[in-house]
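Here you get one chain, nothing else, as structure tokens; it is the form predicted alone.
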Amino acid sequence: MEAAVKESRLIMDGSELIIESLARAGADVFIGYPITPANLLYSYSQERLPSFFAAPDEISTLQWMCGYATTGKFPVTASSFPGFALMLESVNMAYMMELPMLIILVQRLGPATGTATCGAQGDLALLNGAISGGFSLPVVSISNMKDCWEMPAKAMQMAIDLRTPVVFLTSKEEIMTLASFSIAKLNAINKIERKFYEGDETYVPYKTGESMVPEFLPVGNSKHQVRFTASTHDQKGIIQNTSKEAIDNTKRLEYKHRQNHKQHLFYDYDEQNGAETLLISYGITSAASREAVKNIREEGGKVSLLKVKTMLPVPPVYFELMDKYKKMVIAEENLSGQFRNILFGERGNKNVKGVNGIAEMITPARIMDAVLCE
């Protein structure tokens, strides 16, 4: 029995789990430009994905990804803030063209190039405003090594189902830290089957039904004309500036994410009966939050824990859970409390306390102090 257990345990980092998950889910190509601390994702992809292309820069990376996506391939890239900043115009292009792809964003200390080898949780506010006009860019996060395995495939499914770029938010510690765990506890990752338009009627590239998501058809087929358009357009993909049909189509880009959020809702909620305080965390800070909750309960205190994985657009269920508590503590590794501000605005909420910091990971002790103080 002991031998069997040893054989089922591996030591690996989050990067390897993420890429292996995407390989099994059916991702077709990794396109990227190396940048710390996302280099391991770049390296592992060369070994596991069917195709790999080293782009000359991050702008080219997203442009190539858009090209691959129009052919029905699912592209993946990985970067950190400086690289993502260069990608931003093309992310908007992919968003408007409704091209499925996954962008793994490994957060590090900023501003600017900051410190490449120091982690942080500093990019959420950027992502909340990444699409011009304030449109919602789907963002998912991870909270442990198991999520490194399960969440990439779910994020890929979201991108395909909603026809949109999805950002997979991580941090340096989550994707570079080695951990030992049992592979027997990992769920199977099945290949995601993509469905394309098969009708005989003329294909209308941005025509939708109840889901508000248009059917996809790759370029290069011999039966229908396919058009992808990055400017404001009608259902046929014809640029129409401010016509009613074109503006309605633009509004749909926001509505489709809000309407379909329940199909792609991921979070962990550890409720304790009688607790009046809710601790909220995401990403790397989730580990310290779990430890803080454990310690508080062992000392006789009561607190519930919400680990957020679907970050943006903010799901309504989070507010429903918050409404059950007199006090909330939101722990995140940035100075301004970015997720707290997204939830409650700059004015904040008198019942909400933040635990924040920069250039050092937040400790369970600091979280405990915030939870237990009056």
Given for the second form:
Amino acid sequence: MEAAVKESRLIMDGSELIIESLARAGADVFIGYPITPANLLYSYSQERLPSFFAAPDEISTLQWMCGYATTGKFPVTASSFPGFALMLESVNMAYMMELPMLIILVQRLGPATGTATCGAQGDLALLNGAISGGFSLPVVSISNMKDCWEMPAKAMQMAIDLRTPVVFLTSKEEIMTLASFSIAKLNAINKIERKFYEGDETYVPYKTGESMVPEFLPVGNSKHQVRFTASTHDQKGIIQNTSKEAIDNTKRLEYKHRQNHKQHLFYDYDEQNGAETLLISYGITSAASREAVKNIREEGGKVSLLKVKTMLPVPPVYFELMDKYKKMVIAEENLSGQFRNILFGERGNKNVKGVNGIAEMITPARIMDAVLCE
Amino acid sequence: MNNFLTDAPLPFCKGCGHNHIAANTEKALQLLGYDPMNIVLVTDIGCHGIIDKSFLTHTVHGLHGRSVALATGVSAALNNPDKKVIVFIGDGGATIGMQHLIDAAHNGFNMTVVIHNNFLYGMTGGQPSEFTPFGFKTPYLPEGGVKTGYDICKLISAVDGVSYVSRLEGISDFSKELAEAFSRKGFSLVEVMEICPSYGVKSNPGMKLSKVVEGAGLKIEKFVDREVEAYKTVVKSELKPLFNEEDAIKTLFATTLKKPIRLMLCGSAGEGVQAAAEFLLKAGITSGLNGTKKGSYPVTVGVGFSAAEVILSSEEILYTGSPNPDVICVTSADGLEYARKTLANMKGGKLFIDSSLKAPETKAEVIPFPFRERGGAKNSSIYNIFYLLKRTEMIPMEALLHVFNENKIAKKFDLGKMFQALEEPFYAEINEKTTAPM
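Can you return the structure of this protein in the form predicted in complex with its partner chain rather than the form predicted alone?
Once more the chain from above appears, this time first in line as the rest of the complex follows.
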């Protein structure tokens, strides 16, 4: 029998690609507590990252990660909503201390314990309000297996460049479904070299220049005193009530994300000439959206596709793209249309349709119906 | 001699024991000849936590109750016993973070925890804590504590891995005791007893610290003093990639599959459903196709349904769901329940179903076979996929045989017996043949 000509492929899941990507980018440690459906990330990390800690719970997980991060090392964890909820106060701490780290959030069906083995896209609204005061917590997403390789390293770079925890948003099927995948053409991922303060002058932990991101220096170094604090603080890292310097520092936590967003802007825009409808999707629903777009175009219809990967804070360019279209369809696997609400608010917009649902992946057929209906 | 505190006045009330702890900490570190840059002070929330600004060491000020966990991360990452991690925490924080204390002690993480125990929450107005002793009054407990507070030294002494535990009264000079704790490898803990001048003294006029401690049945003594193995973080340097190009699956067979095929295997946990689906997936890839496999199962492991959706296609597979599969294979009652909704919606295709089960109303072609009877429950899914290829030829049987034989499961499996069993007619077929003319 004659063999078909095909490049050789591996059977892989997204988790393998994510952890290998982080390992090559130089992640130092995985700290975590098991939870379905994030367990593959846990087990691959145990095998692949230089250090691994099985923490006794998710609060300890984030606290250990923060401690690790103060020493200039890069920690990673993976969890799902029930575990992430426990981490939340500590995520705020990491945000305030400006500690780079990556939290892989594998979405599953809620509320509460919900169904551990059913995927979902139900946590974006939570992430949008996760930092007390309404500050922006960077959230990135993926749309296919290739992103499982490229995006983790980019998210890690983002966390380091902006000195912030970053949430890497995924869903059960994105990291557990097995697929034939060719690794031959994957980009090389280089180790991210951390840069630390090298000056002789007294180190001022939260003093910044134009980038609005303070230079990092690990605790335990032999030259300069380093302070980290989760409370409102001045540039020296000393607790303040509401002094101008301290409040300016707190405001900077938001401004640094807004100012530097273009350096960490990731999306795929598949524009079709003459299309009047823009389909917007992210995460697990991206694959169904691509299939819907393919089918519509094969049948002579016109539609453009925006696959969003930089989720939060919402990059202004998304609105610029939307302004070119008469109609928008936003497909996501949750009940209320969380991304749609973030973009257009509770009142919505008459030109925007949502394709939503829970407990099963949104089908291409439903997306096609929404795109094609008048 | 190095200074560890700034010249500025300490930020505490007059007469507060926190002043003594800060001053004695500096003295203890001086006694040991430490460099401030080799000290990381981790503080909790509470009055004691505002000491950061007075220390010339590295300082990390975190959340309420979590300072020991935060320090665990610092200590594990520094991985260097010459870098001393000291935790300041109050009785409130020690209660919230009890698990963190036990865990750090159990593992022997390098740190010294200094508990500032003044029997109440000083920062929020003097509410009682879990450490408030019997009879001790606070502004929120005018009748006095109704139960005995935690004996944290006894609790932590019970934990394997702890090197040093002592309780002392926070008066006069206790720098030598602190120095002893600081000099230990692994986890050490000192509980310093104090009375809060703002709320404790006022609520318990004339009461002496030693009387409170004695009345609470707490002993001023060294509870543990031993050599232990301190925690060492494993940092692996020789790490292999999770995947290699050399492990890629080669295309060895060809298939005539024209359009994508979506299959759903539905059975029970422990009966090889996921393994069978992976064999099909790999056989498809070996035949030059693209493939995906999505597993579904309840939260429990080992009971209930187990289902897998496999898609094989010569084109790129985008959407990995199968709401309308071409083929459903059902090998158990659990599997049938799971597949029922999908079967009801099928507009065609095939249903391979164990002949012990009653096929529901469906437009799919129903193909019964006694998989469970012939192969046993454990092998029913394997029997099913071989039977499937015998009847549909969607991918070459050789491809499935090839990937099956590569797996260690094949060594314990009688292929000859299976193929014989798949050939033999069974009662439903016989029944069908005899009754068909009618």
